[in-house]
Structure formats: structure tokens, C-alpha cells
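The chain below stands alone and is given in C-alpha cells; this is the form predicted alone.
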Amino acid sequence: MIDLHSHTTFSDGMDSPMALVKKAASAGITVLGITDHDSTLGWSQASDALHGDLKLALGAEVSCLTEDKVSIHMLGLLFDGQDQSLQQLLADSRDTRIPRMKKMIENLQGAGLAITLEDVEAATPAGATVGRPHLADALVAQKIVKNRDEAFTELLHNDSPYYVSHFAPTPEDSIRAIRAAGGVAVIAHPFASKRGETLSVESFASLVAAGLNGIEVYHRDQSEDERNQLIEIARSLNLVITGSSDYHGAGKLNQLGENTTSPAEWERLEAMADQRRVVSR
């Protein structure tokens, strides 16, 4: 099974890189994508934990904003982790997360919800890139909501009055940076209407022009109709079709391997990188 989208404690996942690798091996995953938000800090620990036949497709999930301020996530895989331009892009995105978090907390406090930055910091693992899932965990700890899913459904989705956007590159700039670093770019869950505003069909033309390699079609937050529409788009534009769990650990319903990428599509995608960077034991 090939699962190209997962998160560790170096962003908003619940499992350390070592624990995630062990879980993936036990679940029968053959290729696992490590794609923390705007960070490659978990790569080393994940690679050191490899055993058996499991292979790693190291990458990052880059936070992007379209010109119309629609939040988009771009999976970058198999790129050179030492590429300074891409690392600077990731760092710039991380640096804006604390001011954004403070504003979201202020918005929640204004609605009478008892949550503080200290609560969020306590819910954020050491070294992690702070994000909405950590705010969700703090809301759970304060018994304001029952779990992460409820936090996002009720309070933290993109159309929520408490939501605040942050600095992020455009999807096109992100794609160009990933490709310049030798990697491949796959747009994550672009039609996930459960998350709020989604990408338009017309937007794919500029993404392809920038070098987009694939579309994450099989994802739990996309309906069957949305998946079918994305398949048509991918085929018409000759883009790779992927499927992934977007696994975060016990805090979300997503399970490793619940959606996967076919070996043939993975072979196509891997061949588009400038060199072979899959990590194996």
C-alpha cells in the first residue's frame, strides 16, 4: 500500500516520526509520504527508524493562498531537502503562524470561549510547527469541544468567523519552488468541500503551467462526486492520480492506508523527480 500524505509531531500529527514509521510498517504500508506542514524537520528521525520493506517518500505539505485568498495545500515530495530557496519559503510560512494563532485566540475569546495562547502552547509538541490542530487540541483539553473533528467542524474551518489566514506563497509559486528543488508537486484534497471554500476547475490551468504533477483524488474529505470530477480533470491534463490517508494520529478519524495510490501512478510520479530520492533501509 502506498500512502503519500501523513503528519508527525513536527507539525500537527500525534505520533513521533519513529512511532509513525512503526505504525506504517505494521499496517502494511510499502511507501509512506512524510509531509509535515511547512517543515522537513521530521525527515531524519523517520529515516533512522526505517526497518523491513517500508520506504519513505519524504516531503512537506506547503500552505498556500490563491490570489483570491483561498487556502490551498500543496504536497511536495522527493525534493532536495537542502535546497535553500524552498527551505526559506517553508520558514517564512512557519514564522507567521504565531501572530496568526494569537489573532484566532483573540477571536475565540471575543465569543466568550476560555482559551489562551498558553493553552495552545501546552498542546503543541516541542519543535512542532504550531497550527489549527494544536488550537483544536487545546479546545479539547479545556472541554470546549469533544475532539479535533468537532473543533474544526464547529469553530476552526476556513469559513469560520474565528479563522485567520496567514502569509503563504501562491500555489503556483509553491509548485515552482518544489520543482526547482527537484521534487514533484501534488495538490492536496483540492475539492474537499467539507473544509470550506475549494479550488475552482478553472484554476488548474495555471497550476499545470507552473509544473503541477498530480492531484490527490482519493481523500476522505472529498465526496464520490468530487473524486469523479477530479479524475476527469487529472485525465484531461495528464496528471498523476494519488490517494492518501492524511494521517494525523489519534486526534483525527483518518487511518493509515484508508486511501492509497496505485503502484502504476506512483511509478509515474516518482519518475518525474529529477533523481531517485525514495529512502529505504
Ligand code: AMP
Contents of the next structure:
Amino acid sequence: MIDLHSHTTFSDGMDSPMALVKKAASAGITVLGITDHDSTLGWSQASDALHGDLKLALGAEVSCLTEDKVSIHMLGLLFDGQDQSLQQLLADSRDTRIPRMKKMIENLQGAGLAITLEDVEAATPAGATVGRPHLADALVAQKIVKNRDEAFTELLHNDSPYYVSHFAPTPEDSIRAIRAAGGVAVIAHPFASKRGETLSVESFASLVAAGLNGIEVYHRDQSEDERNQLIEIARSLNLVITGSSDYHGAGKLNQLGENTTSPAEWERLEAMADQRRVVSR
Ligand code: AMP
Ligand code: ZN
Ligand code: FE
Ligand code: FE
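Any chance you could show the form predicted together with adenosine monophosphate after that form predicted alone?
Shown next: the complete complex, the earlier chain at its head.
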């Protein structure tokens, strides 16, 4: 089973890289993508924890914004982790998440909710890219909401009055940076309309021109209908089709291997990186 998208405690996942690798191996995953938000800090711990036949496709999920301010997630896989421009792009994104978090907290305080930056810091593991899920965990700890899901539906969703975006590159810039670092770029859950505004069908052409390699089709936030539209786009633009769990540990319902990528599509994708970078024991 090939599962190309998951998160650890280096972003908003709840399992350490070591725990994730262990769970993936027992779940029968053969290739696991580790794609923390805007970070590669979990790579070394995950590699060190490898055992058995499990292989790793190390990567990151890059937060992007289109010129029309549509939020896009770009999966970069199999790139050179030492590439300075890509690391700078990820660092810029992580840095602006802190003032952004402060603004969201101020917005919530303005509505009379007792939540502070210290509460969010207490809910964020050391070294993690701070994000809304940590704010959600702080709201749970303060007994303002029951769980992460309720925090998102009530207070933190993209159209919420408390929501603030952070600096992010365009999807095209992030694709170019991933490809220049030797990796492959797969757009994550592009038609997950339940999360907010999505891309238009027409905009895929400019992503392909920037070097896009694949589309994540099989993902729990995409309906049958949305998947079928994406399959058509992938076929017409000759893009690789992937599927993945977007596993976050106990923080979300997503289970490892609940959606997978076919071995043939994975082989095609892997061959598009500038060299073999899959990590095995
Ligand atoms: P941010 O990058 O800070 O804007 O936070 C976005 C992240 O929140 C997404 O990548 C998801 O991992 C997570 N997320 C979105 N909706 C939910 C939800 N309903 N429950 C838990 N986590 C969520
Ligand atoms: Zn996440
Ligand atoms: Fe995502
Ligand atoms: Fe994700």
C-alpha cells in the first residue's frame, strides 16, 4: 500500500516521526510520504526509525495562495532537503505563521473568548510548524470547544470572521521551487470544496506549465464527483494520479492507508524526480 501524504508532530500531526513509521509498517504501508506543513524537520527522525520493508518518500506540504487568495496545498516529494531556496521558502512561510496566529487570537479575544498565545504555545510541540490545529487544541484545553473538529466548524474554518491567512508563495512558485530542488510536485486535495474555495479547471494549465507532476485524487475530503472531474483533468494533462490518507494521528479521523496510490502511478511519479531519493533501511 502506497500512502503519499501524512503529518507528524513537526506540524499538526499527533504522532512523532518514530511513532508514525512504526504504525505505517504495522498497517502494511510499503511507501509512506511524510509531508509536514512547510517543514522537513521530521525527516531525520523518520529515517532513523525505519525498519522492515517500509520505504519513505520524504517531502513537505507547502501552503500556497493564488493571486485570487485561494488557499492551495502543494505536496513536494523526493526533493533535495539541502536545497537552500526551497528551505528559505518553507522558513518564510513558517515565520509568518506566528504573527498570523497572534492576529487570530486577537480576533477570538475580541469576541470574548479566553484564549492566549501562551495557551497555543503550550499546545504546540517543540519544533512544530504552528497552525490552526494547535489553536484548536488550545481551545479544547480551555474547554471552549469539545475537540479539533468542533473548533474548526465553529471558529477556525476558512470563511470564519476570526480567520487570518499567512504569507504563502503562489502554487506556481512552489512548484518551480520543488522541481528546481529535484523533487516532484503533486497538488493536494485540489477540489476539496468542503474546506473552502477551490481552483478552477482552467487554472491547471498554468500549474502544468510551472512543472506540476500529479494530482491527489483519492482523498477523504473529495467527493466521488470531485474525484471524477480530477481524473478527467489528470488524463487530459497527462498528470500522475495519487491517493493518500493525509494521516494526522488522533487529531483527525483519517486512517493510514484509507486512500492509496497505485504502484504504476507511483513508479511514474518516482521516475520524474531528478534522482532516486526514496529512503529504505
Ligand atoms: P493552517 O495551515 O494553520 O491554516 O491549518 C490548516 C490545517 O488544519 C489543515 O492542513 C488541516 O490539517 C487542518 N484541518 C482543517 N480542517 C480540520 C478539521 N476539521 N479538524 C482538524 N484539523 C483540520
Ligand atoms: Zn495538517
Ligand atoms: Fe492539506
Ligand atoms: Fe495534509
